[in-house]
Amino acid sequence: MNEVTYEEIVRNVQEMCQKANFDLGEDVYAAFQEALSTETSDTGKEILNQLVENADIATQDRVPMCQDTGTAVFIVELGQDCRIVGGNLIDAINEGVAKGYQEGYLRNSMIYDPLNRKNTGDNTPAVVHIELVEGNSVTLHMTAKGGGAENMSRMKMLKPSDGLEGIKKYVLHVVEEAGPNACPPLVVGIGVGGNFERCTYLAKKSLFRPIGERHADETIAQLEFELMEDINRLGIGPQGMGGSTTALDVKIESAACHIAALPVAVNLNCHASRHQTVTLG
């Protein structure tokens, strides 16, 4: 049995709210000269070349690269071997965000109950998904999760016999109804399968693979390929001012389902994709 203890997790966690903010990630980075290579408008040109040089003065400053600091988004994976001491999880991570938002002068988005709309003030609580994996140590991703890519995201119950044409035509759809609000070039992350819930948590967690990562199944992998493809033949471009570049990357996870359903859920992430891992005992 291992040990982490809860301030390694507060500690780290703390510095992966300032870092998502301050510090593109490096496949997003890498991205976005790709883009540049490949972008035919003049204008999604200009807007891509201004994207990165906004991520370098984020760096090199040390603030937030968007006024929109986010959600904080944890998936966890808890080695079963691995025992946290001191305190909870749950409460080491929000007392991470917590520190983490206000140390690095980051906006507090979070508001205690939609009705009243009352801000919590330290950008929690985080929301956080645990997995129970084997092992010994415990990985924390984080995201930083933007409101304008969120609000644009859609969820459906398609019918199994709309098949694989129909989440293409569905996932289309969104993206388009989207347009500028969600801060294009996006990263497109897709759930099909499970049931309600859980097939919008499949679209969520896509969004944490790197960008340029394929599915591990060449048929899944072939879809996100083409998907990608017909995305960025809409025209919607960087910043939604018209381009070839309207999606970074397409990301897609599935799980079984009911024989009577076609779930299929899209979670899309704005251009920043901000998001960071550590791995901790």
Given for the second form:
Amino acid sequence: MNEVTYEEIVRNVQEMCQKANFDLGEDVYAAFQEALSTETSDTGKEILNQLVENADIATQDRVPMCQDTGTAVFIVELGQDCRIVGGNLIDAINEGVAKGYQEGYLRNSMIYDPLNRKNTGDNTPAVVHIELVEGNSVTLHMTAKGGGAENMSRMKMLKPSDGLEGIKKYVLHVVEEAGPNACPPLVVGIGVGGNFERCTYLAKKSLFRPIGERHADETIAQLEFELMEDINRLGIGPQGMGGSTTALDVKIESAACHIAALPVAVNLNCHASRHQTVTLG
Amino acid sequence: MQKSIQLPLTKKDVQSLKAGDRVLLSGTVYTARDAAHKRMIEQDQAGEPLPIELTDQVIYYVGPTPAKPGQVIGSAGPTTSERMDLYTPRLLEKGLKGMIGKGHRNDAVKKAIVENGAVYFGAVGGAAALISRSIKSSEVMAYADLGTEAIRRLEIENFPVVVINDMYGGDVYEEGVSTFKKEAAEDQG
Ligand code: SF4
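Moving on from the form predicted alone, kindly provide the form predicted together with its partner chain as a structure.
Now the complete complex, all chains and molecules, led by this one.
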């Protein structure tokens, strides 16, 4: 049995929150460069240039790349032979988020209650998903998920007879409806299968895979590729002002489902695709 | 083509702007987002004067991050404008001439933009660190209790925007997308 302390988790989460908001991932940065070489709209190119410059300023000045510093979302892979000592894992994550956001001058965007809408003042609580895995370490995957793109995310229970074509049509519909609101260029995360709640979780989880990395399953990888082509033919472009770069990538995760079901969830992520991962223990 | 405009907006400025124009704005803008809009409209309905004079002014939809010591303002990119749509036509009636945000407006706002001779600009969503460099000063003018959502007066210099909706009914989201959608289809043969 391996031990990881409460304090270690707090300290690491604190750092992850700041790094995620200050340092655009290399995968996204590379995707901007690639898009700059293919974008056909002048305004689109100008916007991509601004995004590159913005990322450079954020890293240099240690300031958030976007003012919406997001909801802190975690996927925790907890090894079944790893023990958290000195306190509760979820409390440790929340303490790390509170400290990281305050120290980093990040914006507090969380409210206690969706109806009374009073700010919690420290960007907690985080959204935490825990997966139990083999091994004796704990891996924390974190993303700062912006509200604009999250608000344009959708889920639908398709009919099995809708098939592959139905899935494609639905994804294109969601991306078109989102248009400029989700801050394209986007990373489009898709969940296929599972049940109602697993499907949306898969869509979110798919967004944790680095840009440019295809799914291991060939059929799914092919679908990711085809959807990427179709989405970039929509003409939405950077910031929805027209152009050939609407998606930087498309990610799909799938799971077993009921004979009567074909759930599809589309979780949109903006270009401020902010991710950090650490393994402890 | 890039234009430069000094704020507040004149009638002539607004007449000269067409959807798709890239513009550098300098001068004064006021920040307001969801909560500040709601409160302004409530005051208006109660017959009270608004805390800022809107005639010919521009409102920027933004909720910045807290300023670090030594910074004028934190990162300050645009938020999604449609959440303000419910309140916007009334503010345009009261003399507001321009708005900066991101994303679609509803039909009522687009109609009010045409009727009142106004303009809706889009800033680049997510380019918040870059944008904050063109903000030279920031002062809370009203609703300080709303924190990030308070009304601030900003002095801006060469703040980059694109005209989304002009006073002639032009809409870059529709026109831009249809241009590139067609081109992409042609690529396909
Ligand atoms: S959608 Fe993303 S880039 Fe746009 S404002 Fe929100 S967090 Fe920032």
